[in-house]
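What follows is one chain in C-alpha cells, specifically the form predicted alone.
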Amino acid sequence: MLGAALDIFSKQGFEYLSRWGHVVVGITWIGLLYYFNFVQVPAFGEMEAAARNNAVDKLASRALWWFRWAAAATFVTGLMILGFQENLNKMSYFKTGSGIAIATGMLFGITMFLNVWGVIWRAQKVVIDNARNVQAGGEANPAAAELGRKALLASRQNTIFSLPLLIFMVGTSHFPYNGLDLTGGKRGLYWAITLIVFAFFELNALGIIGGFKPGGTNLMYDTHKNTIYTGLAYSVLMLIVFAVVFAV
C-alpha cells in the first residue's frame, strides 16, 4: 500500500504531476484572458476616464499579475510534461498523430505565452503607470493609448489562438488517428499551411502587416465577439486542413 502511494515520486507520478498543475495554471491563465476580452474591455470602454484610471490601478493591475504569472507558470508545467514522458525521448513522437496535435497546441501556447510577456504587459505596464500618474495629478503620457491598443489586439489575438489550441491540446488524447496517411510529405504540407496561417495572423496582430495604425480599425480584432468568431472560424479551419492533408 505504502510503494503504491510512493509510486506519485516515480517519473510517471512527476509527470501526472506536472501535467494537474498545467491544468490548474492554463485555466487560470486563459480564464483571465477571457475575463479581460470579454468583461474588463467593453467595461472599461464604457467608463468615464477617472473611473477607468481607478480601474486600472486598482483591479487590471492585480488581474494583469496572476495573468502573466499564470502563463509563466503553463508553459513551464507543460514543458514539464514533456521532459517527464518517455514517448518524447525520441523526436519521432513528433511524427505520430498525437505527436502533431500536441506540436500544433505547442505551437499556439508558446507565441501566447510569449505575446504576453513581450507585448502585453510591457505594454500594460506604461497604461498602469500612466493611470497611476494621472490619479495624482500628473500629466498623462501621450504614448499610453497606442500601447493600450496595441496590448489589446495582441490580447484578441492570443484570445483567437486559444480556441484552436484547445482542440488541439485536447486532441492529442481524443483525435482519431486511425488510417491517417502520416508520411513526411503530407506532414511537410500540413506545417506549411499551419504555420502560413499563423504566421499571418500573428504578424497581423503585431501591426507588422496588414497597414494596422494605433487606434485604426481591424475588424476581427475591434470586438470581442468578431474575435470569438474568428477564433472558432479559423478553430474550423485547422481541423479541416489537419484531416484533409492526412487523409488516405
Ligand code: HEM
Second form
Amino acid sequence: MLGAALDIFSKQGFEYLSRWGHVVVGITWIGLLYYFNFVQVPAFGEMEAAARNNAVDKLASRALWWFRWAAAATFVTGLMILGFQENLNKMSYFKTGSGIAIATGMLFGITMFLNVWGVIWRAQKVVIDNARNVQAGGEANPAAAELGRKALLASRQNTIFSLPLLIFMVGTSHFPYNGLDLTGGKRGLYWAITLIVFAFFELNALGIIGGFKPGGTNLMYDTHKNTIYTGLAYSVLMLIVFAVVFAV
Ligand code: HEM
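Give me the form predicted together with this ligand now, not the form predicted alone.
The next block holds the full complex; its first chain is the one shown before.
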C-alpha cells in the first residue's frame, strides 16, 4: 500500500505534481489578468488623479508583483510538465494531435509571458515610479500615459489569447477527437492559418500594425467587453480550424 503511495516520487508523479502546480499558478496569473482588465482599468478610469496615484502605488504595484511572478511560474511549470513526460523523448510528438495542440497552447502562453515581462511590466514600472513621484510632490513624467496605453494593449491582447490558450492546454489531453488525419500537408495548412491569425493579433497589440490609437484594428481593445467577445470568437475559430483541417 505504501509502495503505491511512493509512486508519487516517479517521473509520472513529478509530471502530475507539475501539472497541479501549473494550474495553481496559471489561475493566479490569469485571475489577476482578468482583475486588471475587467475591474481595475474601468475603475481607475473613473477615479480622481490623486486617488489613482495612491492606488497605483499601494494596490496595483502589489497586484503586479503576484501577476508577473505567477506568469514566470506558469511558464516554468509548463516546461516541467513537458520535461517529465515520456512524449518529449521523441520529437515526432509534435506531429501528433496532442503535440500540435500543446505547441499551439505554448505559442499563446510563451507570447503572453513575453508580453508580461517585455511590455507590460517594463511600462508599468515607469507608471508606478511616476505615481510615487507625483504623490511626493514631483513633476509628472509625460511618457507615463503613453506607456500605460502600450501596457493596456498588450494586457488586453493577453486576455484575448488566454481563451484560445485554454482550448489547447486542456485539449492536449482531453480533446474529444479520435482518428485525426495528421499528414504533412494538413499540418502545414494548420500552422499557416494559425500563425497568420496569431501574428496579426500580436503585431496589432505591439502597435506595429494599428498604432496605439483607439478604433480601427484596436476596436477589440477599446472596452473589456470587446476584448471578451474577440477572445471568445477567436477560441471558436481555432477550435473549428483544428477540427476541420484535421478531419478525416
Ligand atoms: C506560459 C507558457 C505555458 C506553457 C509552456 C504551458 C505548458 C503546458 C503543458 C506542457 C501542459 C500539459 C499538456 C498535456 O500534456 O496535457 C499544459 C497543460 C495545461 N495548462 Fe499550460 N502552459 C503555459 C501556460 C498556461 C496558462 C497561462 C494557463 C492558464 C491557466 C495554463 C493552463 C493549463 C491547463 C489548465 C492545463 C491542462 C491540465 C490538464 O488538463 O491536465 N497553461 N500546459
